[in-house]
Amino acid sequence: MNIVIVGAGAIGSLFGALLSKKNTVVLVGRAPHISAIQHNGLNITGKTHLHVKLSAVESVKDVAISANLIILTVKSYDTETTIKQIVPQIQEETAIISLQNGLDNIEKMEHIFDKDRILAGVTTHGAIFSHPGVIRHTGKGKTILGAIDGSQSKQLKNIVHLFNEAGIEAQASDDIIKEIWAKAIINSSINPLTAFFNCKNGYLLENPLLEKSVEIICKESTCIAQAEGVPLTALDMIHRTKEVINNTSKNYSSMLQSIQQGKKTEIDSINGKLITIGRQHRIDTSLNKILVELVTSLTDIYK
């Protein structure tokens, strides 16, 4: 299959490397990472050891293959710009997967593409950017894929098989929106705290005050999800969040990495979006507001 991965950061590069073993893959990302891949190939270290030679370009315009599958792994704040750029690459049978953080990516995609073309996914794999051309796979996880309308199409089943064949443990969901919400709740409870306290994920359960903070943020974020009709419970989400923290205890969250690199964070598409939805349902969003303010103050400092 011809696969284009737009947003070749840590996760995009990791999945691209794995998928390239049996497929034609093109990575679209930024220099100097792309330049390093062009000259020396892509190296994956850590939980996976892999060196692959694959096509890498800095612009969607430079993609030379006809894509059967486009995977979006760009930051949520780049989604709108990116989907406009990929429109010329879309063929009749092209599927598009959003494999991103945040609650507003699908909404943005639906303005451009038909719903039946859009797939979405969440993953618990951990990866960090070591240096140009090198990605460290910090934790193996599961990937869940699904159609927006919950249908189990042949196309979805083929893509799930494709991922599993590449060594990316994947399964199909008939309620991917619920999975996106669950991931957002987990991210809302982990990422801002680790970003503000400049700590690895595991420290959130080592510090009693931070562990309690994780629990009450989970409850608030889950309450917002429930108001939207998403069938999740606070107890289950607290359990799932702590499970993720334990499984990624030595990882630095993507939000902390963005802060450390002086880059924009995805706080607006995670906690910020939760605030917006919560207001619509007249739900208290005090904790999420505090987190947005804390992370925003950090990004101002690091500018």
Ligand code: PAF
Contents of the next structure:
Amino acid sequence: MNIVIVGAGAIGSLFGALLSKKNTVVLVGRAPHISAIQHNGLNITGKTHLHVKLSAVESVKDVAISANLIILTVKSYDTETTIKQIVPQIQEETAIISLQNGLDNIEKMEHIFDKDRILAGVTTHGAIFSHPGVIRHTGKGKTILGAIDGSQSKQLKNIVHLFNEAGIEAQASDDIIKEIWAKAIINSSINPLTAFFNCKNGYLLENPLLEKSVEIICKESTCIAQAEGVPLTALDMIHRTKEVINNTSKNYSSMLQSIQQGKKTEIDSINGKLITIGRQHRIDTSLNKILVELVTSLTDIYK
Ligand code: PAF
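For comparison with the form predicted on its own, provide the form predicted in complex with pantoate.
Zooming out: every chain and molecule, the one shown earlier first.
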């Protein structure tokens, strides 16, 4: 299959390397990572050891293959710009998967693409951008894929098979929206807390105060999901969040990595979006508000 991965950050590069074992993969990202891949190939260290040679370009315009599958792994604040750029690459049969953090990517995609073309996925793998051309796989996780209309198409089954064949443990869901919510709830505590306290994911369960914080944030975020009609329970979400923390204990969350690199964070698409939805339902969002304030002040300091 011809696969284009737009967003060659830690997760995009990891998945690109794994998928390139049996497929033609083009990574789209930024210098100096892309130039390092062009010259020396892409190295994955940590939980996965791999050195692959694959095509890497800095602009969607330079993608020279006709894509069967486009995987979006850009940060959520870049979704709108990116989807406009990929429109010319879309053929009749091209599937598009958003494999991003946040609660607002699908609505942005729906403005441009037909609903039945859009697939989405969530992953709990942990990966760190080590240095240009090198990604450290810090935690193995699971990946869930689904069509946003819930249909179980042959195309979806093929993509799930392709991921599993590449060593990316994947399964299909007929309620991917629920999984996107679950992932956002997981991110709503791990990402801002690790960003603010400048710690690895695992520290959140080593420090009793932070463990308590994880639990109460999980509860608040799950209440917002429930008000929106998403059938998730706080107890289960606390359990799932702790499981992700344990499996990615050595990871620096994507939000902390953004702060460390002086980049914008996804706080608005995760906690910010939870606040907006919570407000619509008159649900308490005070913890999410504090987290947005804290991470925004941090971003301003390190700008
Ligand atoms: O955003 C992240 O960092 C990841 O989604 C996760 C799974 C929390 C691991 O760090």
